[in-house]
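Next up: just one chain, as structure tokens, the form predicted alone.
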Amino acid sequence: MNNQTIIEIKDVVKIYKRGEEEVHAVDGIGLEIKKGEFLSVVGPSGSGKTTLLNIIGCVDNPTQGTVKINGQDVTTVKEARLTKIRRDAIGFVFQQFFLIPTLTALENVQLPGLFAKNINRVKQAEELLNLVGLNKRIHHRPAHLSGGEMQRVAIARSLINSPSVLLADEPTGNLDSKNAEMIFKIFDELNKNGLTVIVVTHNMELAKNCRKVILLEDGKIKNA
């Protein structure tokens, strides 16, 4: 880890209409995360963690506040620029896979670098899969991979458009321990490598492998 900051949150507030109550997701946030960081986002159920990762995400714009990704404010950039950011900077990592059914395993990890427009993304891809030891699996099905083996796919695809940042929500909540504990491992060996990794998880024993942990409460941070 250095110290160069690679993303910036500023007094951020998500706010979401639930009839005539207004629910603040996120209310107030600021914090700061340094290039090559590893950290987890933890809470009960609604303090905020996903929406958190997504306005992190460029997926949601906050309703009040700043993010900047790499020194750029997010906030206010058009969608067109907004889709480049998420597309090159951001790798996401999400716990129901969404891997393409009639896709294989290699044809799933290629895809985002089909949108755009990588040129190697053959190769990467098949370096990927045997990054996350799937090398004898690369033509196989989702329909005949475990639950752990998809989300290692999952994990090769974010990784295709070689992001900055890889943020990963509840990337463990459909695996059992053994297969929950093989996803960190690889998470922490891409982060020893200068990847930055935000994870949001219910297992605090988990989350203790990571270098720092944040607590949400209520859309607040409780600890930074």
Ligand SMILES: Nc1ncnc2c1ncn2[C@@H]1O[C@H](COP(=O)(O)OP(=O)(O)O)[C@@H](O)[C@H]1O
Contents of the next structure:
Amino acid sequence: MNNQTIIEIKDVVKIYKRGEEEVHAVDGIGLEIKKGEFLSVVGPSGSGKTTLLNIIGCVDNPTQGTVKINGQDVTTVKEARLTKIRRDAIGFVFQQFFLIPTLTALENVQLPGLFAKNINRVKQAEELLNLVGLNKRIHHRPAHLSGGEMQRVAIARSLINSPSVLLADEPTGNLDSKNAEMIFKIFDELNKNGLTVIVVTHNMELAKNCRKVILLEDGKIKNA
Amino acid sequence: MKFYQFALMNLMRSKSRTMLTTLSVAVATATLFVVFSLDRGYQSAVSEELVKNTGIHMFVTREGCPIEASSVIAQGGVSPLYIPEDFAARVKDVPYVKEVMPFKIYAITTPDGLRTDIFFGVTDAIQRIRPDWNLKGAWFKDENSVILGAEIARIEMLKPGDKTYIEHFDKEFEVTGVLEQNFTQDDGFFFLPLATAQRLIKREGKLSAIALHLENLNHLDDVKITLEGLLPEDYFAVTAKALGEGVLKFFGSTRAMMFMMILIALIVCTLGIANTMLMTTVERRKEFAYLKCVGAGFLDISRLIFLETLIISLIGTALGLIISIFLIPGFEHFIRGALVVYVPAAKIVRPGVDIAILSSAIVILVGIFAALYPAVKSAKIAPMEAIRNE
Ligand SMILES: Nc1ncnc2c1ncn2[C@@H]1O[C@H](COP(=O)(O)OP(=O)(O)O)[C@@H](O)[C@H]1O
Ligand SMILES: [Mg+2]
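Alt. form predicted together with the ligand, vs. the form predicted alone above:
Everything in the complex follows now, all chains and molecules, and the chain you saw is the first one.
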């Protein structure tokens, strides 16, 4: 495994203002994530997991500190450039699946490809659905899929633009334990094939599967 | 999957709403199309009937109001005022007047009200004045002769040499000639010798008006001035052009109302589209935010909204044009009854491809304008909104 650093964050602080009160959602975190890592972020609700993941995913801006993705500092770039980074470098999976109800599994997977210039990604989408074990369900609409299947479609979709890192925020939050395990198995497999994966979860059992676990509390890293 | 397919799929999500919006676009298009067709048709019809191609440059009439005058001159409208026949001879000597045609025109409706015919008592000057008056058969032989317009001849299945009984007068006439169709009101007229036409309604020696054909149009004003000096005070010399313009001026208020209708239709359409697109924006907030998380930019999302609007607009305008085509005959009939101004005999609603294109283009532009705000609003949604559950 090579030791290329994909994500490097330094002294990141995120402060939200709630009226008079300032909430330090993330309070001075530094982290280096290398290519091929499988990291899980755990911690109690409100500890800043989502905020941290959003900052890594270029969806939120830190109040202080720097975030580098593939060597580029993303805290100072323009929105158009951020859009490109989100499109080309990052795959996102959320607790809600955000599947478009009128599109089939296959079409949903192709969707992020519409925003990249290379539009025709049917083959790739089929392969990805195959990879998450849904080759028999590619023409089903979300309404005809179970929760676990929908999340697998969402994972396939997050990979259509070949990102360098997959970010998942409580991906099993809406799933039963059997489906949750399957999702983690898929992450594990993707990781074994070289994909960098960061999963936020509060399921400690599942987090143990990951090669590295960090525990957040009050916006700070508790272990290392 | 292509971008437009995605847009189409989004529209399918709320089928009834998409359909209603499409319908409002269709109604706006149909309104524009029909009103523009009427506007142009009416003006052309008036101009054809009173100004162009008639060979008549000027009328001597007793009616000062152009609407009244047009009605008396072109449609046999009833008026107690008349011109004595001997005036025709006096007018003939005016310099630059080449042809003079005294005439009597009137409409008669059967007692049951089902049939109205227009009778036109003329002299042979009409053959020299009217460029599009092509007679098949012969000119009047005697006082019981009649020449038929093409449409009348067709309906009654008559040809030169036939006898025809005219029930209004309880009298038989001989058809000496039939006119070639010229798509003016001539097609529906019965032409009679002037004296016969007068006698049949006991108006011997009385004229509806006198039509003048000048040597050339440069002397229009001179002739008008001479005539006004010659004629008594309550006689009017009006040019055909002034007559047409006078009628169109009266049409102006109707026109203003029609364009108000267009404006209202366009406003309703704009609000309809804006409302629909705003609603989908609100409903799809999280989805757009998610799309932004996976790399959709400002331009991608706004393009999507514009594309969805364009699809609705295109289908709506197509539908509107189809509806109009079915609506126009009924509208023609309705507007004839509803118009308080002079109604020409020829078709007054005249659709055309150019009008169809213009109407569609206006509606589509309005649609895109209506989508502007929703598109910008959607495109500005922060990706963060996908994640937060507050
Ligand atoms: N947009 C926001 N405005 C104000 N406070 C926020 C906002 N987002 C998150 N927070 C606060 O920041 C803290 C961390 O939130 P979050 O990152 O969502 O935690 P976790 O994902 O670990 O549950 C919480 O106290 C939360 O209430
Ligand atoms: Mg969270």
